[in-house]
Structures are given as C-alpha cells and as structure tokens.
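Let's start with one chain on its own, the form predicted alone, as structure tokens.
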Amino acid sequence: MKHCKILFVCLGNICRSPSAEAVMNGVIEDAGLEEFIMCDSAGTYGYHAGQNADARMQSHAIKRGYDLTSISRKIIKDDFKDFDYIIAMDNSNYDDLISFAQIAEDRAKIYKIIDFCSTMSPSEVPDPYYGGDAGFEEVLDILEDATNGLLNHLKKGVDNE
C-alpha cells in the first residue's frame, strides 16, 4: 500500500475534525496500517488555535476508546501540498475549502466525510458544540461509519493501481 496523508477539517478544529482524526486512527490501527496512513486535523477558522479538543467531545470519545490528542490549528495553503485527502465535516467547511484551494489539483483533494458513509445517510456531520450529549454521540456514530468507508475506499484505490 502506498503512503497516504489525510486532513480532516471542521470550523474550529475542537469537536468534529479532531474526532474524525482519532476515529480514523483507530480504524487504521485495527487494520495494521499505521505505517501507511497518517491523519491530522485543522479548522477553517483559527480562533481555537493552540487549544485541546472540546472537553465534552473528549469525554464522549473516550467512552468509545478514542483519544483526542490533536491541538487545534487553522488550515494553511501548504496543507494542500502536504495531504492527499482534505475531508470536510459539513457543507460550509467544504465550500470554504473549495474557495481556499488555489488550483484544480487542490480542489480535487477535497471531499465531504459523508461521501464515505456506508450504512448511514447523513447530509453532513452536525456541529455538536451548542447541543447536548446526543449531538456528540451522533457525531461519533457518523464518523465511525464514514471512517470505515474511507478505509475501504483507500483499499480499493490500492487494488486498482
């Protein structure tokens, strides 16, 4: 398998994208592919830069065995050069990334995480920041489905090479 770098992106990089990073890292570890696939996360806005993931999101993730260790940062232009996949959590993030991308090659790297769902059909990963416990659980449910689908997508790409 060739090496692949994935960047998950949400608005502030404290709930959804660090969760996607952690869930995907778990999927990668379960598949024994840690040496081939690397994940990171970022936000379209930098107002939480330098902060840990939201404590509520961390709490819900820990209950499922995921450790949110990333530190919030804003996406930068070099990310388009450094990553093979740039994956948005919602439609607004997707639109922001498309606007931020400089060239068609960069735009071709941008996906919505829901594109990889295989058992669920959400319209996007909702932002749980202002909601209650159910919102954080819904985020994790969607991410578990989508990251398994993403890994299958990556494996199919290898099979077709």
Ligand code: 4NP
Second form
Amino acid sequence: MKHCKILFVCLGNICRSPSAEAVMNGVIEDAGLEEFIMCDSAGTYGYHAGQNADARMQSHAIKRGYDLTSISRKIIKDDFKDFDYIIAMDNSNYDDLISFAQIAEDRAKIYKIIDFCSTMSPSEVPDPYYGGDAGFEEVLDILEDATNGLLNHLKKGVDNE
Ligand code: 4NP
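Alright, leaving the form predicted alone aside, put up the form predicted together with the named molecule.
Full complex below, order starting with the chain above.
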C-alpha cells in the first residue's frame, strides 16, 4: 500500500474534523495500517485556533472510545502540497476549500466525507455546535460509516494506480 496523508476539514476544527481524525485513526489501527496512513485535521475558520476539541464533542466521542487530542488550527495553502486527500465535513466546507485551492491539482484532492459512506446516505455531516446531544451522536454515526468506506477506498488503491 502506498503512503497516504489525509486532512479532515470542518469550520472550527473543534467538533467534526477532530472527530473524523480520531475515528479514522481507530479504523487505521484496527487494520494495522498506521505505518501507511497519517491523519490530521484543520478548520476553514481560525476563530478557535489553539483550542482543544469542544468539551461536548469530546464527551460523546470518549464514550465510543475515541480520544480527541488534536488542537484546532486553520488550514494553510501548504496543506494542499502536504496532503493527498483533503476531506470536507459539509457542503459549505467543500465550497470554501474549492475556492481556497490554487490550482487544479489541489482541487482534485478535495472530497466530501459523505462520498465514502456505505450504509448511511446523509447529504453532509451537520454542524453540531448550536444543537444538542443528538447532533453529536449523529456526527459520530456518520463518521464511523464514512471512515470504514474511506479505508476500503484506500485499500483498493483506486486513486493510486
Ligand atoms: P466544527 O463546529 O466546524 O465541527 O468544529 C463548529 C465549531 C465552532 C463554530 C461552528 C461550528 N463556531 O461558530 O464557533
């Protein structure tokens, strides 16, 4: 398997993308592929830069065994050089990434996380920030489905041939 670097992106990098990073790291560990696949996360909006993941998101995640350790940061232009996959959590993150990308080669790295879902069919990972407990659980449900699909995609090497 080729080495691969994945950047998960949401708005604040304190709820959805840190969760995507932790859930995907669990899937990678279960598959014994830590040597090949590296994950990170970032936000399109820098307001929460330097902060830990949202406490509500952390408490929902830890109940499923995911420890959210990442510190919020804003995406930078060099991320398009450093990462192979830049994966948006919702449609507005996707549009912002498409606008931020400088060249066609960068734009070709941008995906929506829901494209990798195999059992659920959500239109995006909804922003849980202003909602209640159900929203945080829904984020984790979608991410568990999508990260399994993403791993299968990487194992097939569809984009590596
Ligand atoms: P995230 O959630 O994009 O999943 O990290 C949000 C975090 C912060 C805000 C909105 C969404 N905010 O408005 O500060």
